[in-house]
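First comes one chain, alone, set out as structure tokens in the form predicted alone.
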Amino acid sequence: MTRVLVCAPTHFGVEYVINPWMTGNIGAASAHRARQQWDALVAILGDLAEVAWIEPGPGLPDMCFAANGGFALDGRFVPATFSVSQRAPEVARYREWAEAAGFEVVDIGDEAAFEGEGDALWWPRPSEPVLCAGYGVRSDLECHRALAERLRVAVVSLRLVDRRFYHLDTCFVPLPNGGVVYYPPAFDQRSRRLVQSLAPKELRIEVGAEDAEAFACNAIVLGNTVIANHASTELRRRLAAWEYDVVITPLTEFMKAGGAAKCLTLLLDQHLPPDFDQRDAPPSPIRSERVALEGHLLDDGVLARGIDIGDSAGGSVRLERFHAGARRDQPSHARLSVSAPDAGLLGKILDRMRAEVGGVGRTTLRVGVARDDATLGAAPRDGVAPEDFCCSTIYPTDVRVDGRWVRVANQRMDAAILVERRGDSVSARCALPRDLRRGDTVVCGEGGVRTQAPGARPATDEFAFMSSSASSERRVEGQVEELALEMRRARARHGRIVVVAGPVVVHTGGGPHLARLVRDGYVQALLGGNALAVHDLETCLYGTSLGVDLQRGAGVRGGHRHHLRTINRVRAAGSIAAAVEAGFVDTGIMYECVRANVPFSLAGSIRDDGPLPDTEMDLLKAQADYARLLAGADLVLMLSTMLHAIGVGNMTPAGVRLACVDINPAVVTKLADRGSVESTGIVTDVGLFLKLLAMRLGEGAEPAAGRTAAN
């Protein structure tokens, strides 16, 4: 019997968005209901082949796709390269047990982006057997190459261009009779061309979306044994015509995360014929070339049309590297890996960007440029980074060090990047100049680094910098909805969300309502300076902010020293924790944060009054506080303060969520500005988006009983 790996979904569960089938279901799979759909799966395994077990991990929902923990052939077994980083930690764990197993464990490097036997399926073709291959989405065309060359097969590209059909094992169906059942509108017309090549049209079934949409082709072949989550009435018919039992097995739970049957199982025992000559496997056919580019390439739009060229004529286009211009007359830096399935298609991208975005505005164009080391340089001495140190971004980072690639831990914008050698171990991470110390090796110039585009998209949207939207057009009522369902989601999974907020939040009069969210759970740590405190808890004990009567929106005798004496009561106290304590302090947002046990820090500045105990005036220190609470933040909520909002956005890695509400669109959009996809911006009055997201968030919801956030 043959051998099938699976991982039980212990811990599985959408708990965020990496393909469009987990968009909307993020919290809505039952873990209950989809144990259930895999232990009958696993049982139908188990009466066709051997079922063998990876254990699964913690805190990884998706490690129950065993099909894309790496690709088995021969006795070798290829582990993966995930191109998001939720999966990443991932290829540890099906290394670690295909070593064990007795496998030989064969690398073909992390330049490029490979997931597993997803995107690599073997085909045992009676004429000769393929190896074929996905790309477009979510593994790069470069890998191919290198199984080609790694495995001795013959490697068939195929691209796919529908994004809900990600993987190429959710959309074609290789049967050991030399056919395939696959859906055509996955494709270029290309790679529907080659697949006609491959197989007969008697040996070819097409699928319509009915089946494609229910994960038919998402099938497991076993034998003469097709099992599918669903098969249409005629898929059965003609699949019973070349003498093929189809099983079906409800796994509606698992498509909610984007993944089926085949996604749930990884084919170990797939061989190459006996007489089958590795030594004649013709080389790979795939070419690749960097490009460099210089010039103003956000603003002229060069580097969306660079990337557009290659992927919409059949190539594949990665960024490895860019480097944005500090001002708006100096230029920008990009690199981009060119790779397409022939030499013949890459030299036509080639030429097309050399006519549509080499000289245009001032851009300059260089092809064939060399990929070598960084360029690493000593600390001067402390707090001092090399003159021509590398500034980082907020997107992933590699460095190559030692002819390999090294990923760039604690990512945040504007910091050196420091390479620390233990042994034989290399890693590098983002590190401020002033924390360097003499000797400190630092990376300089920008050779040597690459950096990943933006997360994927949906299939509508094109690639673009600066395509946030912050606009007081749209309907606030919309977007505070779906940031309500954001912040529900985050509460279920016990998420991190991270509160940043100016004192406006109380003159405007959201203060009760920024407290109520902190009450229900729904923030984790906040952010602030010395007014946002002192004019809470001015709120508090005479209902003024800045001596405004919030009630009638007019000042009160003598209300100019309320904020004063605020500062002074909690000054004598020792502290806002200490004020609550002895009971004058009873009400608003510090209140619920102190009775929370949420974590909050208030940086100082030259114009704070008092300041308040609680405030740090050493501004280095409090940055260093802020970078604390936020590490690990799913969502930052940004509230009418804009030098903190910017502030706190340059310590905020891609991958986070920013919402930043305020009533000037041009505070929203400088967060947006940053590149980063995952912004938002909402323009209007704080006040009333938090008394409208206070009230979304409390309809029909219980409260938090009893979370406490971690400091």
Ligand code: ARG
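Numbering follows the first chain given and starts at 1. The shown structure was predicted, so the numbers you read here are calculated from the model rather than taken from an experiment. In this text, rigid core is short for the largest set of C-alphas that superpose within 1.5 Å between two forms. What changes on going to the form predicted together with ligand ARG:
- After superposing the rigid core, the Cα of residue 56 is displaced by less than 2 Å between the two forms.
- When the rigid core is held fixed, the Cα atom of residue 106 travels less than 2 angstroms between the two forms.
- When two forms of a protein are overlaid on their rigid core, residues whose CA moves 2 Å or more are considered shifted, and residue 253 is not one of them between the two forms.
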The other form holds:
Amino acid sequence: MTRVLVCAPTHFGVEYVINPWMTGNIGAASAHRARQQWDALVAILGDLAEVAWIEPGPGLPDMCFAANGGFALDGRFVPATFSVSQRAPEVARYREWAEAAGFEVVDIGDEAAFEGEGDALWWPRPSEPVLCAGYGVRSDLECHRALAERLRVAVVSLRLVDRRFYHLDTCFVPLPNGGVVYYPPAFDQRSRRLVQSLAPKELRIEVGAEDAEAFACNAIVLGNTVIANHASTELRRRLAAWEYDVVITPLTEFMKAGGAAKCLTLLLDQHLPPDFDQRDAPPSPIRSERVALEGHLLDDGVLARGIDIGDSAGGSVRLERFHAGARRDQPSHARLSVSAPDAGLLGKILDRMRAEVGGVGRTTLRVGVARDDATLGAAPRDGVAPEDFCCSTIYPTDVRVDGRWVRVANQRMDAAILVERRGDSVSARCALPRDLRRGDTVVCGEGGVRTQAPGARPATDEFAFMSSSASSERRVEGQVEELALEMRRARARHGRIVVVAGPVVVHTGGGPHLARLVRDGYVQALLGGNALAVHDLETCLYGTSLGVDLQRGAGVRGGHRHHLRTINRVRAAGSIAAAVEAGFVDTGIMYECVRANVPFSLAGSIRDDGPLPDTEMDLLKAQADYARLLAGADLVLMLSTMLHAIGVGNMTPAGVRLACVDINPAVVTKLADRGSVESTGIVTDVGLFLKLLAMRLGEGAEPAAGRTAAN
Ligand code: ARG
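Please show me the structure of the same protein in the form predicted together with ligand ARG, now that we have looked at it in the form predicted alone.
What follows is the whole complex; the chain from before opens it.
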């Protein structure tokens, strides 16, 4: 037999007002009649269930409303956290009772209010059991997330909008046949739609005001019996059609305190179906974020406005901290915890707060000021991150997990942050969403994440022209000299220089100079696309680049065939290395790479001819290959390729020196604008640049030129 907990109304009375029903009723409830009504209810219960008793506490006039003591599921008991101070002392008694009765007591923290079964109704639907939870008046939305996580069940959050129906159990009766009896006006539109999605029309009984106001929806369901203070003929008829027996027992004295049948009982034997795998419980979609406000919060009315924005949009806002300025001219500080049933709605609420609160007077608003742990979500599918996953930047980042800050490894831009737990140790690293596996733990939202963005540029009093590092009017010679010095140093300490180059390097005559840098040990990896290698090899085989004679700068007859012939020959050989091996490729950038064992990666694109056998047409593989070759780079030299340079920029953490050379200032600025002080932009012709650089690197003499056009 199922068990039901009750608490005798020994100390019952209306002694304060914490809900609209109590207004005007202080001292109005008759203790004697209340006891009679309660005894009658318990007698009905006794026929249907095993009745367990908890000792009533003196001075606790509402303790007889046992539903609010906590929530029981599968041998676990979650004690309440009251939003009203008058009832807070009841909690210790209910907790103690549950422990003594052998329940595993599960705490969900006392920050967010949770008023027990009053706002948490287990719905053992035949299709899928769910926990329906109310918020908006007494319980906070945040507790739903905690319930979902601690109990590992799906929680459906329903927002209450009529203060008379302040607990979910005053307006909502989930039935074991999958049906539901409820009072729609007590809910907001989103919640009404949710209820409709959970129960089709033929399984919904929508009661009117007459039933609702007489507490018909405050009903106890035990097997096939529904017990309530009242039910209209229509309601009885509909329940009878579903084969429910309706038992009516008057509870008018308790209604003066805002409660009736359901409020007076706590169901102790609610269970998950035996085949229910809790590992399959979906992660809670509820998201919270801290918002810090500073300004004349009361005078400007922004505090009230902020709370109102959150509440009216369907979220839940908790004022965690408020500190008023001591004098009129001093600002106040407040910290809000803003929650929403899903990430999308939270984003909208925060945007509205930023716009409508952050902009008022001198109010400043900061989001994600949490001292708390980062919010972790689970990847819903392979290759898909949770909706509000935290997007990484190039800057050193720490995330707070289990109260400790953890440094994120593999820092790069535009990735998710994957958190991995092994025993007691926690690690975090950047991972592309597409590489995530279902169930991977990923950092969500903005809280608990700290990024070391670069400090503001040191303030100088002096106004300087052309202080931007990407000005085309700076002497290129000076920039090349600095770069050459750095490269020499890097080579001396066996550092890693990675060159990203576009085909323009070859067209502008820079090929032999870059080849020389490779030969002289200034390049530890080469990244490019198909064209870089094609034109370099074409120069070797025909002395042309896309048919243009590099010595004379003019097209040669039939030159348009050269690059395809080149590709064809290399394809015949099998690879660039094989072409070198065969001896028909004997100069150039690719030749030197093969000779010096410098790894290269050629990433394919839609416009590639051929491609060369070495070109990786699977872009995901190419990206991975680039990332592998970039790991540990000290200096990245980007030579006239917007596509590959920006790709590389995204994969490179702050702290790595980038030098970007392009004739187009827009490309250079784009990279310099990563905001890192480590990037230098040089706006110039890349062929000339390479010539200068090769000279500066100490050799002085002109490098050997490629062979002349063979036509
Ligand atoms: N006076 C009580 C209160 O406002 C009534 C509680 C009713 N309980 C319920 N589960 N709806 O807290």
